[in-house]
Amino acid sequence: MPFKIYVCVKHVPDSAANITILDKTRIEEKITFIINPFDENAIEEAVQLRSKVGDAEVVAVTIGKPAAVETLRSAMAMGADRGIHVVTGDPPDSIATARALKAAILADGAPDIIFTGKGSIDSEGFQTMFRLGAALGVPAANNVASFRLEGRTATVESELEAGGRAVIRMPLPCVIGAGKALNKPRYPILPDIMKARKKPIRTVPMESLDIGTPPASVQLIELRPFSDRRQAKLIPGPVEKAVEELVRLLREEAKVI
């Protein structure tokens, strides 16, 4: 049997487009959608590992609208075998998504290892990866900054608040999240889209998965466009006295001090 790795991907709207909220809880969808960002550096990652490896597999898994399978083909172009792509209406939460991707790749085969990204840039909730680790009853590490496979056993630097890194070793099968630290994502090249066309993708519906009840939910209940309040305020005077006001402002003002 060959070595199977995973990686989760996510379709989501490009950061640098301009959304527009349809209603409470809807955005307009005619607008650029990208392969997540921080998915990028875990394909990478599975890409080296299966060269490394040898008789290994690389399957992108999503789960999004029918719109989804172009960042599985994005996944494919940077080196993917191939797709699964479950297929549904409104994104799940994060506790849906780790329970289908659990029985999309059970379905399909037993992981060897299984890559995200650290996080998506759409909800930012940092959570997926842990969730899946949980319901496959593996162990999980996020914004990993190195990774090192030694027989059944990956060792991974994991990059924490203040500049410090732990250090976590894992028996396998393990859920890596990647962060943008890890790698250089490649980007393919027009022979690499093309072949990334005729590789193979399965689609699952959703509800064709056995996913139960879940224990929680999360609902959406309200978008909002972000408003940026702050204000530039220029401090006059000797520098000493510039420095016991900008004080006095960060403690009384805006109270982060």
Given for the second form:
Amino acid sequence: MPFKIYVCVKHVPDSAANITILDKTRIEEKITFIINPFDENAIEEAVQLRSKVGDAEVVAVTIGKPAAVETLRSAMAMGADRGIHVVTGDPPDSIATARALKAAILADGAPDIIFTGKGSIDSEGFQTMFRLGAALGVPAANNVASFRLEGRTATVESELEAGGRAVIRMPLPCVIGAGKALNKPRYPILPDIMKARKKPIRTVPMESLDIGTPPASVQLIELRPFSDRRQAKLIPGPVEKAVEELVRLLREEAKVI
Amino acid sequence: MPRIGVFIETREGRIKPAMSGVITAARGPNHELYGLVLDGRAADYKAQLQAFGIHRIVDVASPTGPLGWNPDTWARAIALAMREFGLEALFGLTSAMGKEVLPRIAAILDAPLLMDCLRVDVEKRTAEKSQFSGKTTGVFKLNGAHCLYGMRPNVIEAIPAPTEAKIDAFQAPVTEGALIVEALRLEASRGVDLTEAEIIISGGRAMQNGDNFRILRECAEVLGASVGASRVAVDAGWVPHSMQVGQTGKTVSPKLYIACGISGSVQHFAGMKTSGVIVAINTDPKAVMMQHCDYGIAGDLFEVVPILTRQLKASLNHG
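Output the form predicted in complex with the partner chain next; the form predicted alone has already been displayed.
Next comes the full complex, and the chain you just saw is listed first.
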């Protein structure tokens, strides 16, 4: 039995894209979407682990609209062997997402380890990896900056506040949320991209998965554009005078020092 | 009377400054507020917690004493305390620690959680947070038996509301599970984490190298500020990733953010646009940061920042 590495990836709007709100809860999706940046670190670590383990397979899993297949292709261009696409309409919340990921993974095989990014840059929910771990009954570590596997024990460093780190030990299987410090994701070159087009993707309709009846939900009821009410005040004059005025404004007008 | 819990984060025997705003956010008509303390020093915090309206302080420990840091055991202990005291909601900080503990509690309780909240309405069970790199604000409805909210640090102004608090001891029958914390490496840790800092001074491309960040650290020392950086400065290897503010770094909301030589990419704004007051120092008056700040000085940071440090020193000494 090959060692099974699953990597959960998300199809997200590029952070530089203009976001247009179409109705109360939807955005215009004719913009550039990318693989969530932290998920690239997750793929990179999975691919490196595969070469260390030898007889191992990396399976990328995503939940998203039909267009999310592009993110699976990106993951496969970086080295994932194949993909699973759980096709959905509107994005499910993290409670349903974790349940669907669990169902999709278990229907495919028995995971030895699951990687994902430490958060997604679009919704920034910061919780799916923990919910997935709890649903599977396995431990999870997030914001992981280093990873080592010895036998069936994973040792990771998880980033704490102000640059501190906790050294965490967990038995396999476990869930690892990759941080940016974990590795440098590779840039796929053209032959990798061509090869990725031929790798298999299994498509699974969300409705076909048994996710039970979640007892809770988080529902988006309205999206509003962020309004910046700042009026930039450029302080003129020679530097010495300008700084003097700035200090005065910070004390007397803004009252922040 | 709704019973609302607040996970009180502490550091080295002190309540984190950003907690007062979180407690303020959790208050409401008829709310009975429970402050959950896990470092074994609940009694030390009584005066400060009751000053902000905490009615009951719960000293959460294991049967053998205080729980050492382990996010998994802490989450299980807090989940048990929430059941024991019938708490229908829990507030915390969206800090490094909050990001480790709150989602684990939500996973245990199968409860809805919204992290990085800018505003919460406990009665309506709605909360607001940034979406899509801060370009939109989403309003969410939480449905479930317990609702969890992680507040973005410093977005809610702390307002005292004195009351008299009572301390309850709660021994949570938890032991270390599959996740073991082997060691803590805090040697690299410096001062207050950026996400919780009240004042931040950050440097970007114009810093030229890592040594030059000394200029910012000197200014930060006078202000009691933390030092941050843009992605450019981190990718160039000048400063560690833990100092990065922005989309793939940290989201911060200090009362004062001073951006030095930072042009102002969308990704950088995503990490600091809810700051109270933004000051920009840049040689280019047309830089995006200069147009979306509160106060800007068009000048060379190597000239401006040392003068600022000197003047602040003089001004704060006489203040």
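Throughout, rigid core stands for the largest set of C-alpha atoms superposing within 1.5 Å between the two forms. Here the structure is a predicted model, which is why all the values come from computation and not from measurement. Positions refer to the first chain, counted from 1.
- Core-superposed comparison between these two forms: the CA of V239 exceeds or equals a 2 Å shift.
- With a cut-off of 2 Å and the rigid core superposed, I19 has a Cα displacement that falls short of the cut-off between these two forms.
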